[in-house]
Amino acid sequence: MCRHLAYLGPLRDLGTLLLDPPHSLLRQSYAPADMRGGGTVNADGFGAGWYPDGATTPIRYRRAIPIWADATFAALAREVRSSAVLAAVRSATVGMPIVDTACAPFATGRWLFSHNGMVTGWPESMVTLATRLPVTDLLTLDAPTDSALLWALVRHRLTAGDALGRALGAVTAQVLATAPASRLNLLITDGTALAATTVHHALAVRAGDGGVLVCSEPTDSSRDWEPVPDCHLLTATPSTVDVVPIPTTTAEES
């Protein structure tokens, strides 16, 4: 399993974000606390995306090495400034391409996109699903991984108009209805506002000081961090956080 992270809030660089922690993301790449059967490590790739000061269209850095190898990051890190990010280091489900394009976060305009976990029967059980989707959406996936069509259909329902905790609540819920075992932790942010699910894998929130953090793991000891129950949908900005349950959903439904 992958581990991700979102940050909403005041200006902070990427290193203070993503490195220092005592349980930071770097931390999580080599020593991950519960990755729940799947896998040891996160080394097949990491990336980071992050919205410039004023500006609606994030920038990114992936790479298909693990996060502790790469010394250009960690340096850029402590000069890159945001009060959005989206940030995830990744271990591959056995049999995907470990390639750039296969690394998290996913982007397309304003949107980033992370999926933590794997679809069971990956191709076969997704089958039904992809064909409703525009040809070119298949076509243009980056790379030909469950991770990369689950974006493909939160894509399709936010250019359609969804808001992003509907569209995660959506293709969740029809995922889970043709492939029951999926782990399911979706996280999207759009620079003002995020959302996320848990699906058979842990994610914490922590809010506060005009801010809120969202990880696989918390990333420190502090008593501020909340247990995102399994099978429900976060939505979050700078100064608000729900949690709702998923919506259901049927077979014939989806």
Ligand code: GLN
Second form
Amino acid sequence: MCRHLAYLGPLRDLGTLLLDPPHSLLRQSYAPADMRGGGTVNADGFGAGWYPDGATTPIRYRRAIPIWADATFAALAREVRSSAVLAAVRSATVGMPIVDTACAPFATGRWLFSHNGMVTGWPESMVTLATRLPVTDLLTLDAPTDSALLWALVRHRLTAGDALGRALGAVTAQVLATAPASRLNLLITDGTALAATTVHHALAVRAGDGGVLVCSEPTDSSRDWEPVPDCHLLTATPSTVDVVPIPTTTAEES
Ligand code: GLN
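Take the protein just shown as the form predicted alone and give its structure as the form predicted together with this ligand.
Everything in the complex follows now, all chains and molecules, and the chain you saw is the first one.
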């Protein structure tokens, strides 16, 4: 089960954020500590997206190899500084392709998105929800995976005007209604704010020093980490964190 991380705050280099902490995302790729629902390592690929200083559109790097095997990324990460980052390491769900384009973050415009989990009954369980998307969105999915379709569903709501948290909450509720027992830890940022859901996977948040860091597992032993309870929606900016139960969808929306 993948692990993911998002950061908003003072400029930091990607090495400091992703590679150096004692339980960094790098370490979580080969020695994760809280893999609920199976999987042992996150070695099927990785990705990182960041906003160059002053930019509103992110740059993204993703590859279908273990993060520890990419020396180019290790060197690049030392040189890249950003105040908004979203990164993930992937353990592909059985049957899903292992390709660069199936790795998070998924990106469109100013958004970066990641999914940790799996949709039960895939793909049949998602036919009704998928049918409501524009055909072009289905023809241009990054990969034939549950995560790529979830991104298309979230993006459709964002482009219609939903805020980050509302889009994640609504899609999570809709998917749980049609595919119960799915694991849906979603994570998104637009470079200025972030939102995350917890549905049957771990997530922790640490706020302070003018920034906020969320990660599947705490990256160090700081007491400032707070676990996010299951079935909750977190929204945050560098100076605010809000955690509420995932709103249930209305019959009309589901
Ligand atoms: N189901 C998604 C994929 O295959 C996410 C996998 C995960 O969280 N382990 O990419």
